[in-house]
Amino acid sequence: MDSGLVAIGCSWGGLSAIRRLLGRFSSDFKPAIVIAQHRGVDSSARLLLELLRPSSALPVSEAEDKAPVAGGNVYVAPADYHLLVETDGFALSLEQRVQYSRPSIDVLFESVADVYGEQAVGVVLTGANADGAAGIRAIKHHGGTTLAQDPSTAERAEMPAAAIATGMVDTVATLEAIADHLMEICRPPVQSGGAHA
């Protein structure tokens, strides 16, 4: 895979899961990582970022409307906004809640599928509803790659279980194995016919 974008969705238990996942990525990870985490309307963005940054070798910031998507960065959806990825950057929306949630994982994943196609990666982690299942279908229909946390290892199993029930999840694994798999599939291809001595 040549760069692309990794979209991650989580809810209940997501903060701990994301910290463990980010802790596995090295600073040379090329794709952008975009996270939709269900959280309260009054959730402090600064506090969330301060909790995630020590775990990550990659820069972590809140996604901003109209800002470009840069590889090698981690972006978190703002509280109470849907986050979409468009061809020229991020878009924030106050459209109706989906699966009782804003940001919605499905909304993020569907936008990523439309823009990135085969280079889209969707990852569903711990959570207590079915948000993300429709998004997994969208990514798979566009030829992308899909992963889910093993429900038996999730703080809440409903969300990854709903994704797996679609029959469109390529890989079911622990958080650590998911990170290692992403590092592998997102590694730039080795150039053939290298430099001569």
Second form
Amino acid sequence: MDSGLVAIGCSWGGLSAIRRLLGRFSSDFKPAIVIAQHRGVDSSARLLLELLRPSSALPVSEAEDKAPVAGGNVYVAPADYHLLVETDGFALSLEQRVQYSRPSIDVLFESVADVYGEQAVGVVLTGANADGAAGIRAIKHHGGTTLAQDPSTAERAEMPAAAIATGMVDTVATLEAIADHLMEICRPPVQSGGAHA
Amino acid sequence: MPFSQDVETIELELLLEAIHRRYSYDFRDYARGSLKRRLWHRAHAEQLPTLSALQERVLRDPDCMDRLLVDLSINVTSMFRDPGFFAAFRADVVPILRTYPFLRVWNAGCSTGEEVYSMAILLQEEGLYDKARIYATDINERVVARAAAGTFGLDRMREYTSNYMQAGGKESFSSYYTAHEDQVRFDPELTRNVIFAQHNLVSDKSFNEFNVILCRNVMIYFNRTLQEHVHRLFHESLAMFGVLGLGNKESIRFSGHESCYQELHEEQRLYRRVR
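Previous: the form predicted alone; requested now: the form predicted in complex with the partner chain:
Once more the chain from above appears, this time first in line as the rest of the complex follows.
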């Protein structure tokens, strides 16, 4: 939990957005990245991982129940489950869909806010609904950091626009600028009197 | 003044403690994230502003506890969920079961019964049902009664039929139920060898020896401590070479009992007890 957690939510147009975003991270990125993407109930995990892995310098896998959340890894929520984090790892749930979605971005973000507090980062990307907005509120409420894709650059503007409309998004930017910003703010702090990281 | 814990965490833990002391249901080792969502769902439904207020009502009003128990025990699932699991069960487990003269199956955490009927249909089509007993248990008596009634929403049947076909179904799925308005009722013959009963995985002991234990997407609501406890219970309750089936995203790796099982089918989370 030391290096924080970056939670990313996306829906319509999410796959190409995630590929572009992940492509910017270097392999020394410390926090865990956890992605909730709305996708079909039957969609294949293997195919999604095959599409994401070539573009990412960080290892990409599907989140499993009770598995530890390891920094420097990218995790994708399984189709048709809610994904939550606990103090000791991932937890899945088959509660009702939230805003017609499972995985729900709000459910992931709220659990990340609870467990990671100020170390939580929430990012809302392209999508055609309002999922993620309540989650952004929760992360901000617990002192975390919030970002949204610039709606004018998103394949579908509704989801980032709904997040921004909460008034609780710290940074609105393009995908590339979001990745660069995350790399900047998640750099390990410079030790007092010590060498630069 | 420094605060050592946030108010909501304290309220949540006191509520769980109150439920345990008053009603003997122990949710203290449930995974917190999902549990908290459900407790808040109940608080909002009761128009209560805090978990402390919910605690007060639950303590004094057993009906409120009943309603909360329903919130905590109903999980939204479907018949033949993950058709690949049932297809793998037919291919890899059924041949093992054919060698047994008698068959005991425990469906632990059966909720509203979708999986019970799925398994009964599968065993029937494989010619194993007559020598089988299915024990379908859940923490909540009311939920068990719903499972026993065998009625489901008509609107789900298209999805279930598709799942059934993908799972290797051999008949016409609609031959198993009759429709009345927006509900369907499954053939009571399917439950003639099913024993529905209340059983609490947290506090109740093993009650038989089984050849198959299905516990899919139940332990996802437990923390690791409780999950290990339940795996111990299953290990005690499973006959040697018996089969354990978990949910598709649950792994035996984090159970503390990995070495007791051999993978029958890795992707579909079917394991065989070998020690």
